[in-house]
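In C-alpha cells, the next block holds one chain alone, the form predicted alone.
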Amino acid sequence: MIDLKKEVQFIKGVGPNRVKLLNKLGIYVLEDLITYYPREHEDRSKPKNISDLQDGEESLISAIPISRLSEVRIRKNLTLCKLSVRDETGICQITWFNQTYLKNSFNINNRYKFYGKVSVKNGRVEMQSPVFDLENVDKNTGKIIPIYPLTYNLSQNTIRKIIEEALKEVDGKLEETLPDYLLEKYNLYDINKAIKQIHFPDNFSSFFEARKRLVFEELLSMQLALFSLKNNIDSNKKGISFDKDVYMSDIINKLPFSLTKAQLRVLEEIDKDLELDKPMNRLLQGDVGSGKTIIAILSCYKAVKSGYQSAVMAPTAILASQHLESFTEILKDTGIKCELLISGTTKKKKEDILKRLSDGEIDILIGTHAILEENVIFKNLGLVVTDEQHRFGVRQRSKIVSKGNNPNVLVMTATPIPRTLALILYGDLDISIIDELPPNRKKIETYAVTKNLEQRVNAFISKNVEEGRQAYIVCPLVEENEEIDAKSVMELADNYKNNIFSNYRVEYLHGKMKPKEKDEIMERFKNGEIDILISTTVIEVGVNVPNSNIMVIENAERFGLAQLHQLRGRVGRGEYQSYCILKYQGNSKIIKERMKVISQTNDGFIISEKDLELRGSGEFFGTKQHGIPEFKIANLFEDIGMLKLVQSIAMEIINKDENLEREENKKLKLLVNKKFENRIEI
C-alpha cells in the first residue's frame, strides 16, 4: 500500500532547500503534494498562425528561426536576447531578459514551438520570454499544462516536475475513497484517474470530469461531517430549559437606546430556544456595529436569572475587556456578578476567580482561550457565548460546552456569509441574522484612490487629527517580503512617524508582537494617547474607539471585499462622520470592480456575495478568517449547484445510516473522520 504520509523530502527532485519552499505552501507529505491542485491550466497544444495572434493573449506558435540569437547589454545586470522567427503567415520578434545561456539553443534549420505572451503594435508582432521546445518534443508545449499557486523562488517548472514524480509514485495505487454505488450512480471518475487528470489532463473534457469527482468528494465529506456533528448535538436530547418567567424586557425597557426590529426578532428566536429542553445551538450573524453584544448580554441575563452561569469567550484580551465593560454597565442594577479571565490575569486574582466560579459566586465569566483550561470549573454552566466564532474551532467549542451539562450555545460573528450559503455550510447550527444597523449609525463614506492622491489623503488625515480625531492606517505585511511588493508596517510607520506625521503621536501594531504589547498599544489608542495607529489586520476584530473616524487601507487590492468591510467597521462608532480611504494599485478590471463595490455599498451581505463572485471561495475563505473549512478545489460560487446536490445526497445517506455504520458507507465514515482530524473550523 502506498504511504501517503511519506515526507516530501524523499520525493525525487526535492532537496533540502525545496523542502522549505514546499512547506511554505503547506506541502509536507506525499498526500499534500498530489492534492496541491493547479489554479488553472494553459492549453499549449494548438499552435496559431503568427498572422492570427492577438495583442495581450498567451499563444503557441510553430516557427523557424530566421536569424541567430543576438544579445544586447542594456545596462549592468540587464541583457536582452533577441530572436526573429517566421511561419507561413508572418514574422515574430522574440525577446528574453538575462537568459544568455540560450545563445546556442536555436538552429535555423529546425522548427520550434514557442509559447508566451504576445504584443502586437503597429503590425509588429512580438513575444516575450516564451517557453519553447523542438517541433517534435512535448516538454513545455504541445499539451495542457497545469499552473500552480507559487511561493517566491519556486518555479512552475520545478513544482510541475516534483508533482509528476509524486504522481508516478501513486499511479494506480491510491485507495478509492468513495463507495462504488456513488461512483456508478453519479458517473464519477475513480480516484486514481481523477488525481492524474486534474494535474495533467489529456484534454479539457477529462479535466472537467476529474474536477467534478474531486469537488463532489470534498463537498460531500464536509456535508456528512456537519450532519454528523448536528446529529451528535441533537442526540444529547435533554438540554437546559430557562425560566419562562424571566423576561429580557425587564432590561430592554431600561436601556438608554432602542433596539432595532432585527434585534428584537433575533431575541425572540433565542428566547424561544432557551425555554426549550433541548440545547440551543444558534449562529448569530450581524454586520459590524449591528448590535450583537446587547443580544449576548440579554441572553446571559436570562441564563443567570434562571439559576445558571454563563461563559462568554472572545478571541482577544482587549475585546474580552471591552465586553466586561459593556456587561457590567448594562447589568449594574441586577445584582449579577461578572468577572474577567485572560492570560494576563495575575496568579492570585486567577485563584480567587476559579474558587468563586466553582462555588457559583460568579454569574458571568468573560474571557479568552484562558476559559478553556482544565482548572476552570463552573458550578452550573447554562449558556456559552463565543464572539467572532471563526476564531474558535469545533474542538474548542465542544471543550467549553463540556464544562456544563449540555448548555445552550450562541456563536456570534460579524462575518457576513450569504444566507443560502450559511444554511448549507453551518449544518450544525440554527441561524439568526441581524440585518439592519441602529438608526444612529452614520454611513461611513468610502473612497477608492490611486497613489497620485496620496498627498491629499495625508492632508485629510492631518486636518482630522488637528480637530481631535484619530486615524487607523492598515497595511498587509509586517516586514518587506520579496514575494509581494507591498508596504510593510515597519517601513510605513518609520516614514509616517519621522517624516509625514512627525508632529503627531504615531504608533504601530502587528501580529508578531506579544499579546501584552498589542493590548497596551490598543489601550493607549482607545484612551486617546495615540493619534495615528499603523497596523496589520490584527485590528480587524478589535476594540471600540468612538473617537477614531478615519481608516486608510494601503494596498487595498490585496484584501478581500469582506475583509475590507470588516476593517472599515472599526470606524464609524462615535458621533463623528467617518471615512474609509482605500489606496489601491493596478488597473485590472476586477480590481476596479471590487473597489467600486466596496465604495458604493455598506451592506456586508451584498459585499460577501460579490466577493464570492469576483474572487471565488478559494480566496474568499482562504484567509481562514471565516472559519469555514479550507477547500482545496471546490469554489462555492461556481459549485453552488453541486453543493445543493451533495447536500441532498448527504441527507439521504444520514437518514438511512445515521452513524455511517453500513458496509457500503465505510469509506464515507473514513472521509468524515479525516475531516474532523483536520479540524473543521465552524
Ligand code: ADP
The other form holds:
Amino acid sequence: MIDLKKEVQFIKGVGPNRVKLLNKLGIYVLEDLITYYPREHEDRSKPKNISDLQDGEESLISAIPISRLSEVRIRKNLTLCKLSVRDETGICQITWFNQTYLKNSFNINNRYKFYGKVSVKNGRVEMQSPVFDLENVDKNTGKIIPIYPLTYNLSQNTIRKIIEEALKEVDGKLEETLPDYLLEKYNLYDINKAIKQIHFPDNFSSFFEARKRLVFEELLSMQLALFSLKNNIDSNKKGISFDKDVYMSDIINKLPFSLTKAQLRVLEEIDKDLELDKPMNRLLQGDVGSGKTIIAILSCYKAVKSGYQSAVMAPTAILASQHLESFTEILKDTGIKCELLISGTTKKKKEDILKRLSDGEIDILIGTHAILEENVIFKNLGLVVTDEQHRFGVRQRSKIVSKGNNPNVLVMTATPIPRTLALILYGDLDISIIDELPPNRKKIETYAVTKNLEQRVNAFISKNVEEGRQAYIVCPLVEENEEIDAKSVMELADNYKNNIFSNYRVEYLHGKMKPKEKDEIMERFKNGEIDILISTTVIEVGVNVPNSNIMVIENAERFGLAQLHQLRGRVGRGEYQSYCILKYQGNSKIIKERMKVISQTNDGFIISEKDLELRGSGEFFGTKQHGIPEFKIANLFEDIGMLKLVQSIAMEIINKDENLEREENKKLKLLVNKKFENRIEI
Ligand code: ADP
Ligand code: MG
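Next block: the form predicted together with ligand ADP, after the form predicted alone:
Now the full complex is given, and it begins with the chain already shown.
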C-alpha cells in the first residue's frame, strides 16, 4: 500500500527550497499534492487556424517555418529570436527573448505545434515565447494542461512536474474511498481514475466525470459528518430544562422599544427549546442591526432566573465590552450580576472573577477567547451564547460547552447564508432567522463611484465631520501579506491625515497592531475623540458607534458582496442618515453588476445569494467569511444540484445505518472520521 502521508521532500524533484514553497500552499505530504486540484485547464490539444487567432488569447497552432530562426541583438543581455511560420490560412511571427539555444531547433521541412499568447495588431499576427513540439510529439502541447493556484516563486511548470511525479507514485494504487454500491448506482469514476483525470484529463468530458466523482465524495462526507454531529447532540444527551415560570416578557415589557415580529418569533422558538430537557443547539441568523443582542440577553435572563449561569463569547474585546454595556443596561433592575473577562483584564480582577464565578456569584460571564482557558470554572453553566459565530470553530464551541453539563447553546451570526445552504451546512444546528430590521431604520444610502468623483467624496466627508459626525475609511487586504497591508493602509492614512483631512483627527488601524492598540483606538473612536478612522477590515465585526454615519470603502471591487454588506452595517446605527460610498476600479461587467447589487439592496440574504452567484468558481477566497467550511473542489453555487442529491443520499444512508456500522458503509465511516480529524470548521 502507498503511504499518502509521505512527506513531500521524498518526492522526486522536491528539494528543501521547494518544500518551503509547497508548505506555503498548504502542501506537506503526498496526499496534499494529489489533492491540490487545478484551478483551470488549458487546452493545448486542438490547433487553431492562424487566420482565426484572436488578440490576447493563448492558442495552439500547427505550422511550418518559412525562414530560419533569426537573432536580433537589441542591447546587451537582450536578444530577440524571431521565426516566421505559416499554416494553410496565414502567417504568424513568433518571438522569444534570449533563447539563442533555439537556433538549430527548427527545420523548414518539418511541421511544429506552438502554444502561446497571441497578439493581433493591424492584421499582423504574433505569438510570444510559445512552448512547442514537433508535429507528432505531445510533450509541451497536444494535451489538456492543468493550471494551479500558485504562490510567488513557484512556476506552473514546476508544480506541474511535481504533481506529475506524485501521480506516478500513486498511479493505480489508491485505495477506493467510496463504497462500491455508490460508485455503481451513481455511475462514478473510481478513485484512481478520478485523481488522474482531474489533473491530466484525456479530454474535457473525462475531466467533468472526475470532478463529479470528487465533488460527490467531498459533499457526501461533509454531509454525513454533519448528520453524525447532530445525532450525537440530539439522541444521547439529557440537557437542562429552564423554568417554565420565568417569563421573558417581564423584561420585554420594560424595553424602550417594542420587539419586531421576527424577534418575537425567534424568542418563542428559543424559549420553547430552553424549557425542554434536551440541550438546545440553535443557530440564530440575523442581518447586521437586526437586534440579536437583545435575544441573547433575554435567553441569559431565562437561564439565570432558572438558577443557572450563562457564558457569552464574542470574537473581540471591543465587542465583548459592548455586550457588557448592553447586558448591564437592560438587566439593571434584576439583580443579575454580569462580569467581563478578556485578555486585558488585570490579574487581580481576574482572580476575583474566577473565584466568584466558581462560587456562583457571577451570573453572566461575558468575554473573548479568554473564557476558554482551563481555569475558568463555572458553578453551573446552563447556557452558552457565542456571537459572530464564524470566528469560532467547532472545537472552540465544544470547549466552552464542556464547561457545563450539556448546557444549552445559542450561536449567533450576522452572516446571511442563503437559506438553502444554511439548512444543508448547519446540519448540526437548528436555525432561527431574524428576517426583519427594527422599524424607522433609515436605509443606508449606498453609492458606487469611480476615481473621478474622489474630490466630491472627500468634500462630503468633510461636510459631515464639520456637522459633528464620524467616518470610516476601509481599504482592502491587498496581499496575503500583513507587511504590505500595513504599508498600504499607512500610506493611504498618511495622505488623508497630512493632506486631505489635515484639519481633522485621523487615525488608522491595521491587522499588524497589537490587540490592545487596536482596542484603544476603537475606544477613542467610540468616544468621539477621532473623526476619521482608516482601517483594514479589522472593524468588520459588530462594532457600534452610532455617531459615525459614513463608510467609505476603497477598492470595493476586491471585496465579496457579503463582506461589503457587513462593513456597511457599521454605519446606520444611530439617528443620522448614513452613507456607504464604494470606490471601485475596473470596467468589467461583473464588477459593475456587483456594485449595482450592493447599491440597490440592503437585504443581506439577497446579497449573499447574488454573491455566491457572481463569484463563480474561480474565486477561492470568501467562503471563509460565510462561515462555510472550505471545500477543496466543490463550489456551492455551481454544485447546488449535487449538494441536494448528496443530502438525500446521506439521509437515506443514515436512516438505515445511523452510526455507519454496516459492512457496506465501512468506507463512509472512514471518510467521516477523517473529516473530524481534519477538524471541520463550521
Ligand atoms: P445585531 O443584530 O447586529 O447584533 P444589535 O443587537 O446590536 O444588532 O442591535 C442594533 C441596535 O438596534 C441596538 O442599538 C439595539 O438596541 C436596537 N434594537 C434592537 N431591537 C430593536 C427593536 N425591536 N426596535 C428598535 N431598536 C432595536
Ligand atoms: Mg451583534
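In this text, rigid core is short for the largest set of C-alphas that superpose within 1.5 Å between two forms. For clarity, every value in this text was computed on a predicted model and none was experimentally measured. Residue numbers count along the first chain shown, from 1.
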item	value
Did residue 573 shift 2 Å or more between the two forms, C-alpha, core superposed	no
Core-aligned C-alpha movement of residue 123 between the two forms reaching 2 Å	yes
Threshold 2 Å Cα movement between the two forms for residue 76, core superposed	yes
